[in-house]
Each structure stands twice: as C-alpha cells, then as structure tokens.
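Below you'll find only one chain, the form predicted alone, shown as structure tokens.
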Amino acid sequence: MSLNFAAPSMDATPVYLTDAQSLKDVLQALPEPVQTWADAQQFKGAFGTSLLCPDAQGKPELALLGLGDERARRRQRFCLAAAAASLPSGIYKLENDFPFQNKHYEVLGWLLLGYSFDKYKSSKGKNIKLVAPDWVDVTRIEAMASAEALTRDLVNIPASDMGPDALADRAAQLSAEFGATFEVIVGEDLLQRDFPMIHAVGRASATAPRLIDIRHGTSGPKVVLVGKGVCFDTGGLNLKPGGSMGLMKKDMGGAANVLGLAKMIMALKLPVQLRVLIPAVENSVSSASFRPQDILTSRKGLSVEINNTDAEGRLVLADALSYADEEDPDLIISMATLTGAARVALGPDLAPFYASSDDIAAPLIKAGEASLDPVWRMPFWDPYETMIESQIADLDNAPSGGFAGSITAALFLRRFVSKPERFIHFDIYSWNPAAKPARSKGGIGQGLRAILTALPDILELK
C-alpha cells in the first residue's frame, strides 16, 4: 500500500477535470477526435465519472474526470477521488486546474484511494497513482495520508491483535520514528503513580491496563493530546448486548486519532512541545471488575459514583486529563469514541467537538471546511452540570434519564482541567459504515486535518 505521489513519468496519462458547466470549454481545447469520442460516450462531466479517450492506435491518450455540479459536490466530499476511482490502474497527471479553495485536500483524497486494510487478506485493488501537481505541498499532503492510514489501521485491527500492550507497542514505534521520548506505566504501577480510575477500569482484563506517555519537542506552546484507548469494551458488569458489542474494537478510536494527529505534527515539525497521553485498557468481565455503585477516587481527588460500568471511557480519560493539566499546558485536546448520543445526533460523518472559547472554535470550524474534515461545535451547557453530580459523591459517571448524553460526558471531562478555555473535547465515531470517495468502509480519522490546520491560529504560531 503506497499513499505517496508518483514520480514524474513520460508514461503518465494526462487528466482533464471538468463538470457540466465547463465541459464544453474543456473539450474545445482538446483534439477533435476527443470531442467526438466524449460525445459518442455521452460523457457529461457528472460527479464520480471518468472517460478514457483512446488515440488512433487504441491506447489511452488522455482521461476526462467529471466533478459534477455544485449540488452534487455539496452532497459528497472528495469529488476528485470519486471520479479517479473509476480509472484503471496507471499513472496520471493533472493538466488543468480546478477552482476549489480546498483543492490540496481533493488531491489528498486521490492519495487515499491507495488505502486498503490488508493485514488479514491480500488486496487486489487498483493502483491509481498521481503525479504531484506543481502547486501542491507534497510533504504536507503525504504526511496527512500516512497519518490517516495509521489511524485507520489501528481502528481496523481487532482486539485480538490490538490490546493495550499492542497499542503501546505501536505508540513506541511511532515515538522511535520521530525521536520522541516514550514511557508506559503498567498494571499495579498505575496505583503507585496515582492513576486509580485507569487501573479500576482495566484491572479485570488478562492484559494489564497502562498509561502511554509520548513527548516530542522542547520549545513552543505546550500541546497535550489525550486519547481514549479502550481496546475492547464489553460494557463491564453492565454487559452490552451482542449487537452493541460488535464494533467495540473501535473503542480505542480516540487513541488511534491522537496518534495519527501526533504523527502529522511531528512529521511537519510544528513548533510545539507535544505530549500524547493514552490510557490503554480493556473493559472486561471478571471477579476483579469494578462494579455499579462503587465509588472511585480520581487522580484529581474528585470522587465518582459508578452508575454504569459501560461509561468507562470518561473515567480513564479523567485521570489522564488530570495528569496533563498538572503541567499547565497551553492547549489540551481529548479525543474519544465516547457516547452513542453523539453518533445519534450527528451521524458518522460529522465530528462533534466542545470548546468553551470562540477563539478556539471558530478556527476549527473554518479549518474543517477547508480541509474536507467537517466538525460541528457542541455546547458545554452549564445548566446540565447538576446532572453529573451525585448525592453521595462529587460526580456521577452515568446520569439517569438518557438526556444530553454527549454533553454530560463532556461536562464530566471538563471537571478535570483547570483552564476550560484551553480545552477541546472531540466525541468522535471513527468508523465509516459504508465505502465513500477516499474513505473505505471501516476505521477512519475524524477531526485530524481540522485540528492540524487550525493549530497555528489557535496557538498563534509564527
């Protein structure tokens, strides 16, 4: 699997981009036989269509890619990838420009056509390579593609091969690749180092819980990424039904996403002091399982009443957020496949995020639109604070009533940071239910390009 641009080649097939409005002008600039062929094939430049035009010997002379009309492009992302996917294997080069503000990310979509999850079954997919256009930032786009592939792979690998130990190994490999420092706190050492809720959630598993800690960079603003690493979630003693357990290998999607984001930040040498914290656990069932109505005391000192062991993600994140907060960073970002409520509210495409500051939220929204990585701001709704407060403890991990589940989870996490105005929380799904342009079915990154693109504005980087 290669997610890089092709080297320039004399054998590259020229590609002309068009839509319904520009088709006539594009064809008029091409040889008459091409015009005749396009007319005979009834090519209209519709979304996701392509036409290979032969020369006099019947060999491909050039290709036309249809980008559709404005309405079609509003209904789907990655219009360039949608059209390129129907081309045969080969090397292609763009001959004309297309007037989209996000054209760099459209080209990223082409690269992502090369992704396939082939760990367990060999892939016989096409190899549709693109020569980098002169205007594209090759290093940046290839770094994004590589990071997206890492995130997808981590989510797609089942818990049999991606438990807390394997996740820590992959994090260590990433650290070594970029010369970052790596530490992992395992098992009973979590109690010695005061991470009681991470230990409580993961202690029932045969694979010990752990906290992964990566550091990179020695100057610039301090940025901490905290990712939920629940490598499989049975629900604990509040056991999930079988249908709800089917996708729980992806419950470490937050960890996968922050590792992908960290890879981009390190590869592109953003001038920040980066830290990545991942509480990696399995929420399993055994005599050691934490129980409903247990009271856990967090690293921060806040007591938490357990009213549902299936609301475990916020518990492990809470200890990690407290740890992150102790160094007074300039920005903390948590990412987690935290609640079904977020998925019900926004579906699988939109990444919900919470931010107290408009100065943080506005750049994220703008960057999401520009990078074809849509995000949607959700409210830290203060009147719901009482819903997360217990009568016998400081906090309740699973408020009754079923209302505002994503909001109350975000409010719970906010209690563990001292500067909420510098905290962003993403409640992502990290799964694509059906194949779409540039996005295969399965694990997916959400919010990564939006965050990367927005960071310079948020942190006022030079």
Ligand code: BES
Given for the second form:
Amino acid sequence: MSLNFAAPSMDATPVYLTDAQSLKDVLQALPEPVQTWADAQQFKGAFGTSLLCPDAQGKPELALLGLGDERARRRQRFCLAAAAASLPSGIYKLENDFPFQNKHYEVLGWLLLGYSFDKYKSSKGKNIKLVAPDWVDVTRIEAMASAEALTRDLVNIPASDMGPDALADRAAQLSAEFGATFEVIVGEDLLQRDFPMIHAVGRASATAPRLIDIRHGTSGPKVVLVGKGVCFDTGGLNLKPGGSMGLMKKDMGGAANVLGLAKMIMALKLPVQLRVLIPAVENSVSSASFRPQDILTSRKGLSVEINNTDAEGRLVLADALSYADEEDPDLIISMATLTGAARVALGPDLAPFYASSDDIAAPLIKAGEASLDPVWRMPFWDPYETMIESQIADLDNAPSGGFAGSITAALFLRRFVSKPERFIHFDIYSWNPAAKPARSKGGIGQGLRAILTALPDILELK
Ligand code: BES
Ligand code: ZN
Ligand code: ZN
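Alt. form predicted in complex with the named molecule, vs. the form predicted alone above:
Okay, now the whole complex, with that chain kicking things off.
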C-alpha cells in the first residue's frame, strides 16, 4: 500500500476531467474516435464514473472521468477520487483543469484511494496511481495522506494487537521517526506520579494503563494535543450490551487522530512546541475494576463520583488535561470518541467541536470546508454546569437524565483546564460505517486537516 504520487512516466494514461456540463466541450477538443466511443458507451460524465478510451490497437489511449453535477458534488466529498476509483490499476496524469472547490484536496482524495486495511488479508486491492500535477504541493499532500493512513490503521487494528502497550510502541516509533522525545509512565508509576484516574480506569486490564508523552520542537507557541486512548471500552462494571460493545476497539480514535495530526505537524515542520499526551488504557472487567459510586480524586484535586464506569474517557482525559495545563500552554486540543450523544447529534461525517472563542472556531470551520474535512461547532453551555455536579463530590462523571450528553462531557473536561479560551475539544466518532470516495469503511481521521490548516491562524504564526 502506497499513498504517494507516481513518478512522471511516459506510460501514464492521460486523464480528462468532465462533468455533465463540460462533457461536450471536453470531447470536442479530443480526436473524433474518442467522441464516437464516448457516445457509444453512453458516457455522460456522471458522478463516480470513468471511461477508458482505446486507440486503434485497442490499448488505452486516454481516460475520461465523470465528476457529476453540482448536486451530486454537494452530497459527496472527493468527486475526483469517486471517479478515479472506477479506473483499472495503472498510472494516470491529469490533462485538463476543472473548477474544483479545492483541487489540492481532490488530489489528496485520489492518494487516499491507495488506503486499504489489508494487514490481515492475503489478497490486496487495486493500485490506481496519479502523477503529481505541477501545481500540487507534493510534500504537504503526501504528508496528509500518510498521516490519515496512520490514523486509520491505528483505529482498524483490533484491540488484541493494539492494546495500551502496542499503542505506546506505535507512538514511540512515530517519535523516533521525527526525533521527538518520548516518555511513557506505566502501571503503578501512574499512582506514584499522581495520575489516579488514569490508573483507576485502566487497572483491571491485564495490560497495564499508561500515559504517553511526546515532545517535539523547541521554539514557537506551546501546543498540547490530548487524545483518548481507550484501546477497548467494555463499559467496565456498567458493562455495555453486546451491540454497543461491538465497535469499541475504536475507542482510541482520539489517540489515533492526535498521532496523525502530530505526524503532519512534525513532517511539515510547523513552528510550534508540540506535546502529545495520550492516556492509553483498556476499560476492562475484573475484581480490580473501579466501581459505580466509587469516589476518585483527580490529579487536579477535584473529586469525582462515579455514576457510570462507561463514562471512562472523561476520567482519563481529565488527568492528562491537568498535566498539560501545568505548563501553561498556548493551546490545548483534546480529541476523543467521548460520547454516543455526539454520534446521535451529527452522525459519522461531521466532527463536533467545542471552542469558547469565535477567533478559534471561525478559522476551524473555514479550514474544514476548504480541506474537505467538515467540522461543526457545539456549545460549552454554561447553564448545564449543574448537571455535572455531584451532591457528595465535586463532580459526577455521568449525569442522570441523559440530556445533552456531549455538552456535559465537554463541560466536564473544561473543568480541568485553567484557560478555557485556549481549549478546543473534539468529540469525534472516528469510524466510517460505509465505504465512500477516498474514505474506506472503518477507522477514519476527523478534523485533522481542519486543525492543521487553521493552526497558523489560531496561533498567529508568521
Ligand atoms: N466510548 C464511549 C462513547 C461512544 C459510544 C462513542 C458509541 C462512539 C460510539 C464512551 O466511553 C461512553 O460509553 N460514553 C457513555 C457516557 C454515558 C455513560 C454518560 C455514552 O455516551 O453513552
Ligand atoms: Zn465508555
Ligand atoms: Zn469510551
């Protein structure tokens, strides 16, 4: 599997981009047999279609790609990838322009066609390669594709091979690749170093809980990415029913996303002091499990009444957020598959995020639209603060009533940072339930390109 551009080659098949509107004009500029062939094949330039046109010897001379009409393009992202996916394996090069909303990210979509989760499969898929058009920033687009592939792999690999230990190994590998410093605090050391909630959530598993800590860069604003790394979420003693547990290998999606984001930031040398914190745990059932009605004292000192052991993500994140906060960073971003409520609210396509400042939210939304990575702002709704307060402790981890579950989880996290105006939180799903153009079924990055593109704006980088 390679998500790179093909080297320029004499053998590359020329590709002409068309849609319902432009088809006639595009064909007019091509040799007459191509027009005859396109007519005979009833090629209309519909969304997700392609037509290979043979020369007199029957060899492919060129390909037409159909990009559909505006309505179809509104309903699906990555129209270029959608059409290219229907081509046979081979090397292709773009011959004409098309008024894409953003051509760089359309080309990224083509590269992402190269992703498939085939680690456990003996047969591999197609290989449809593109020669980089001369207008493309190859380094940037390839870095985005490779980061997205990392995120997808981390989520897709099952918990049997992606427990807290394996996740830490992957993080160490990534650090080594970019000369970042890597530290991990494991098991009982978490208690010694004062991460009681990370330890409590993860202590029932045969694989010890741990806190991953990566640092990269020595100058520029301090940015900390905090990712939920629950490698499997059984729900704990408040065991999830089978149907709800089925997908819970993906509960480290936040970790997978922040590692993908970190990979892009490091590869593209963004001038920031980057730190990545990942509490990596398995929420398991054993006699060592934390229990409903336990009261935990967090690193920050706030006590938390456990009303549901399935609301574990906010607990491990809380300790990691306090730790991040102690160095007074310029920006903290948390990413987590935190609540079922977020999935219900926005579904798998749109990434819900929380930011109190318009100066942060606006660039994120704009960058998300431009980079085909849509994000949607949710409110830190202060009047719901009372819902996360307990009668017998400072906080309650699982408000009863079930109202506004994603908002109350975000409010809970916000209690652990001292500058809420410099805090962004993403409550993502990180899973694509059905294959779409450039978006394979399974683990998927959400908000990565939006954040990467908005960061210079948010941090006022020169
Ligand atoms: N990992 C889940 C959230 C989740 C569920 C994300 C399904 C995506 C899809 C999380 O740990 C959880 O179970 N949260 C509970 C919280 C509740 C008990 C307050 C939830 O959302 O139901
Ligand atoms: Zn849970
Ligand atoms: Zn969870």
